[in-house]
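First, one chain by itself in structure tokens, the form predicted alone.
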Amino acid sequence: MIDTLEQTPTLREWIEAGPGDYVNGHATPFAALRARARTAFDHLGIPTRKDEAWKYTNIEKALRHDYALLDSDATPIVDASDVADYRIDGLDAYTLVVVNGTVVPELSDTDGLPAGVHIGSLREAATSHADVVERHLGQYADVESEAFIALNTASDLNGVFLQIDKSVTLERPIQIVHVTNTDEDAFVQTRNLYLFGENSEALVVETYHSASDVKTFGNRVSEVVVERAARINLLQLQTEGDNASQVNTLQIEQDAASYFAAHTYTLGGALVRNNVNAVPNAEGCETHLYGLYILDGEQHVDNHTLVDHAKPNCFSNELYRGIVDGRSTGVFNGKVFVRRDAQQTNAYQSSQGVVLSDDASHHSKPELEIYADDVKCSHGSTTGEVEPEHVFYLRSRGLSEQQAKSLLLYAFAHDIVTELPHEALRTYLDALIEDRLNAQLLG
């Protein structure tokens, strides 16, 4: 182990106490994958700010804490009334509840799911859907180059399994409610596998919540496979408390003529790192990455995206906006990679940040790396303050300075909300954003 891991006893304890590879002389499921991940993690270690991809984020600081390693089989200390508060009003969604990384069927509501939709525990799917899970799990998220993917893969690989079969259209959304609730400072890992069959269509909403005030660190990895002509929207809404930190990795693999949109909203959390990696791996793919983060206090949010255009005739679009206040820090580092064979690629990237205080900071680093010659690619980045002229105009119409700023910032954020494909979601997010801005600016 490298020095940084030596200084992080909880992680050393976790690695040594991880799931066994053999029981009664027989290999356990994914033993080889976990062993490879442990070896990779030993080599990689925890990244530092000397690593280019982490230059704006000191992840060691969040990890240097005495976290307990939660037993994934422990009885969850969450009840139905708690979960009711986390459901999105008006969404009319199937609900799957995940507490401390473990699916809790008795708190979930998946009655009425159409034939061809399979959702539940990844651990159970490793038996009930063994061939499918074995074919896909660990094939897209790269343990060899990403330390937190390796750390997650070396775990007991428990979380959510979702499979939607060919030509199935899910008329109602699925809301996956992730709750962290523990009476001791805890390290939680979740592994999700989402498989969307050819010509399927679905909206999946993941919400993240803290139900306790202790310090937590979540390391979450989701592998998403979008097959030919599937149309998928995935929303991740992060509203955890000021004691919750997380590294969240979303790895997307797309087949021909597929559509995938990731919507990442970060409205809570102490330190949050969102890795969104998309591979349009066949012709005719369409990929959209949207992000919004509104920060205050000491919050730190780092959005790190990669769109790896591997095949020709694909389109990608990224739009991220951030509002930073107090002593908070917002980061956007997005890279579009166009391989030599990916001719006629259209790729666009935009990052905009608004800084509301002298002690807040916003870092934006858009990147293009292009090896094809018949492409249309562009990126843009702006960071600044609220325009005084705009504030003056609204004040001349009778608003206070704080009300004017709140209205302008609401309009700035609302442009991201309009990309959501469901009216109830747009209404819900608009209300959350308005409340957050009013709390920050109006006290």
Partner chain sequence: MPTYTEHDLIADIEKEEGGYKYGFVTETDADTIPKGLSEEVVRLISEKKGEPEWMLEWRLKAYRHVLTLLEDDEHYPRWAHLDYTEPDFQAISYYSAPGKKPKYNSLDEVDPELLETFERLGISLMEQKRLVGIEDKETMPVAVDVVMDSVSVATTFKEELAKQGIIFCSMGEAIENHPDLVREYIGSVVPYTDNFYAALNSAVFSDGSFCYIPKGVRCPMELSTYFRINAAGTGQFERTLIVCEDGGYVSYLEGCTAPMRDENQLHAAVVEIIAKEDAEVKYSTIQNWYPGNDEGVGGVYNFVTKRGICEGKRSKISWTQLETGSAVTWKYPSVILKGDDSVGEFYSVAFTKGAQQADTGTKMIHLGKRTKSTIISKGVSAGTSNNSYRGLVKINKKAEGARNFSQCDSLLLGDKCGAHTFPYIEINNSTAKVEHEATTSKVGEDQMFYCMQRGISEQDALNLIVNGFAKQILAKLPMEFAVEAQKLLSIQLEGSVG
The other form holds:
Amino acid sequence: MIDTLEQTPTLREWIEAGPGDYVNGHATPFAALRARARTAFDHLGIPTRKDEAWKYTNIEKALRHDYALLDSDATPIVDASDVADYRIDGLDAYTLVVVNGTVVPELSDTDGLPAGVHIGSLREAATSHADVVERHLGQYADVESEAFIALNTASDLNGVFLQIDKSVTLERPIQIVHVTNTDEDAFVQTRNLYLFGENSEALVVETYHSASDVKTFGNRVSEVVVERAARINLLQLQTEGDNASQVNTLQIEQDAASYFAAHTYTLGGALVRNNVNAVPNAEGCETHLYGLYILDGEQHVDNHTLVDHAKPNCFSNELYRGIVDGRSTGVFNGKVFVRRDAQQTNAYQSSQGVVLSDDASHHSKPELEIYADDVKCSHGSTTGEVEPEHVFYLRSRGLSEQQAKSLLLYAFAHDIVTELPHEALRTYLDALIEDRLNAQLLG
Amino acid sequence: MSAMLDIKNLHAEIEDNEILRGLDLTVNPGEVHAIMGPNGSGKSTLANVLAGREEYEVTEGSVTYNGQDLLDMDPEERARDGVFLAFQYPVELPGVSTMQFLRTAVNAMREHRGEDEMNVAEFMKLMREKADFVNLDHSLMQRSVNEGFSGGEKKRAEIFQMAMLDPKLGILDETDSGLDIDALKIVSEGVNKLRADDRAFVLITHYQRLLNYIRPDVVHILMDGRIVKSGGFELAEELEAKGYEWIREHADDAVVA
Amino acid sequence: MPTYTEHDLIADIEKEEGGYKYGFVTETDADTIPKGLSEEVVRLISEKKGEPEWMLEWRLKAYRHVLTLLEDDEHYPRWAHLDYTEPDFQAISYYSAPGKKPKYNSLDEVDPELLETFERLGISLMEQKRLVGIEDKETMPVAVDVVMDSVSVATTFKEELAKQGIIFCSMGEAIENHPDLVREYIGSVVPYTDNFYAALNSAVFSDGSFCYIPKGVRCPMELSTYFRINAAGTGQFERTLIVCEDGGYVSYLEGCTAPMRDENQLHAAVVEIIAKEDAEVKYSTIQNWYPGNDEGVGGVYNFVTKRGICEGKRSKISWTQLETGSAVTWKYPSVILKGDDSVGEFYSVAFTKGAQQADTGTKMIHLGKRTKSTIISKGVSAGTSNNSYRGLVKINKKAEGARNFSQCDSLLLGDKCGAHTFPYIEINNSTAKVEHEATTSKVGEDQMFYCMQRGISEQDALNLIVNGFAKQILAKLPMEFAVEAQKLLSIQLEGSVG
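Given the form predicted alone, corresponding form predicted together with the partner chain:
Now the complete complex, all chains and molecules, led by this one.
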């Protein structure tokens, strides 16, 4: 452990200096949780490729860079016009802007949010919604299980707090715009807590942007609680530049008869590790995990998913698709875990990869770990090239080879987009994918 | 002549829903009984209860089969004593060849009757003979039970199995559903050839169509878990012409037994 | 389907007279050296076998590697989905040869007790006839190289094979009579540095089989070896080497059963296969080592390294296995597809019950162009056992047009067992096509009821369904082996319904 920290001096420095447990003589919130996380991180250390879960991603190497720890107390300066660019075209949404992990109300637009919806900074919620935050924060993302969760939990725990009360239906989506803005290479930690009340319904969109060209490393943890019969879709759209790396953990806890769908799109970023962990923790849950990654250049994207079926009569479905080009590496490592009591589980998992270049790699590791007998579980994984026969067919109809490939790849990616229940977003994503594919295939 | 099958006041439920609510039925050797009823009347429940499916719970009543308490017997004992159910939806058994499956079944029955195992040559001969009975392609014997069979092949295979196992009581659960007219004729012909003085049939069906080819001795109408009307073949014709609603309206004054 | 509990299992074991069917000890005098691992022991093994200097040197190199690995905390394979105590390597006796210098001129001289052993092991009547010199012309003859406690006791049909230039003998004899061949190929596919158990085996291997098929020769009979662990507390470290020259063909069978023991016995074999241009090697295994009691105590640890290399163009290696025994199994028969257009196959049925743990699968490493591999793995879990498939498909950058198809199906009997699938798919070429499918399900109540409605007992119904599930694999085994395999599976299934 100490060795690892020696190699990542900023982390070590940070751990030792740490954010104070006391500010102006008052105990800062979550002191006990943070202390526990710090101990856990000391024990876990930064994972290496010897850890099964990090077999295909050398995260230690990625961290071995002189990142400054971003001071989230400093007032971030971001131009309002820049932020306007980050809003999704044609999307009628409530918008929350988060710069370097801190919510900036003056850049946000949450007017007209119905009663029963609270959105704002987690740090403020620690006071304004103390009970509920204490009840949930750190309860699902287990600090003992994963170094990056521990590291994040040991931080000053700032980010977004969203709470939607019982039976509230949000007609418009919420877009949360995360901006990293710094003039030195920085390590950014963001912590989000989303609480979706019983029978509520919402679509939340997270987008990530870099306002400058310096190198950044984000360690983001979001805890999502989906209460009884709530129906929630969460889109995470990662389109940062080649200098932005991140480990992004999404931890979902579902109560009975709830519906949750995660849509994870990785179209940019240098090294991106997504951990999506869903725990359908009561009967009758439905869980959908959708993912799309389109990579080029030196990009490295590792999608790690876990559906942990602990209770009977749940359904889960996972569909991931990736296109890897250039010298990029795509990884899909998905696990379906069915515990002894989770009888009548139906779990499906499918991952498909297309490799466009001989210098690109695609690794998949679709796992089933099953301890209950009355279950139906399956996974399928295919990796290959664009079907030459299909390309030929299109060329015989007058398309160029590039056009044919682009069309086929677009169709391949589009299947993921169709799963998103919002037309304007689908249109936006389709356009984004088309641009990306055209740029890639022509470039 | 004592009855082969005697059902008295049968009540049965599945997952706490009562489906059969006091069903009475008596079937004598040599007879063919048709049980007609609308969807949800309890037709398939009756077939499954008679075959001994565990999910169905009998809460009241009795079923006597050749003097024995049928409800007290395990499914395979019932089968060995001559109760055959032609399933509405025959399941597939991947990797288990029809031949291997039937040899195991035939020999289990022979052992039950205190007979020696049938040798392979004899068995093959019997199998070919019975397959021709329902025009079943011999190549199906090598294939896995019901796997990749068409709907019609599955139904014909059920009748073929019945011919192989030589039961005393054949229960056909909607064997006609999904069959085109040619297949229906083949299946019916197979059943007719199996009619005998010491064998009885219970045909469960929604429509009269099957009964045009297999003439029943008695027709019963099952509604809401009870037999509400019984009669001859003309009852089936009347039902076809007037529909189940007509029965429902006249049920109260028409209840038999 | 009614559930089968641990309690039922204990009752069933008690019902079986004498417990484990193949659990017995043959009373032959064994020549056993003291327990423990040391350079002296390695030297002693080599000396007892009258080995040349180069062989001893190779063993010693491997031994030194074992020592360095033992110092490193990470030497032990920990990624497998297994839970057991690492064996005490100093408590194992590394060599045990049957006493009375077992070199027979004819099989009549073979200890009658040994022949009886074969009978109890269920070696088919046909093979027994052959062992006593009676030819059965109806089927393909089988040559049997018998390994009892590591030393080859008798090799049949050697002469007939020799006429065609085929060498089939014990590894000891091969080292003595064909040193150049052994020296060229031993450790060439599984180097002693490969993993801890491969290193250990290289240092202390006691015997095994050697098979050489010359250019253009199709071996006219199935070659078969029965391995058994016999003397108490002895580890079994066989080493098998099969070399198939251009255009050659051989089908090789290996079957194992083990007597009942109180302490865990370690079985760490190494199998190496080299297939040259247009050569084809089929390797079939039935594994039925003693699995231990219901808590897994006393069972065999089966940690095996099996690997073949498709060296030449259009060569082919197939692994077929039925794994029903051992307390803990750790085994991944692999193929390195080096030659262009070469083919690798892996067909496996793994059955676990009681407290058995199996982590088994394969590795297909595609290096050559248009190389093809097929993986079909069927796992059946009962009792409180855990059954894992772990497989790697790796397509190298230069493996243009490589293809793989993998299918892993798991069947669960009872609600206390586990079935797991851990495939690793690594693609570094844009023209590769790799498909993987996996399903997990239990024996359907509908299927059981359907069988029972046809008068078939619950036990027979389960037998039919499980054998049906495994059929695709069992059909890949040579005929006589397939029948044995089916019987074995049925015996294993006894008591799996309540």
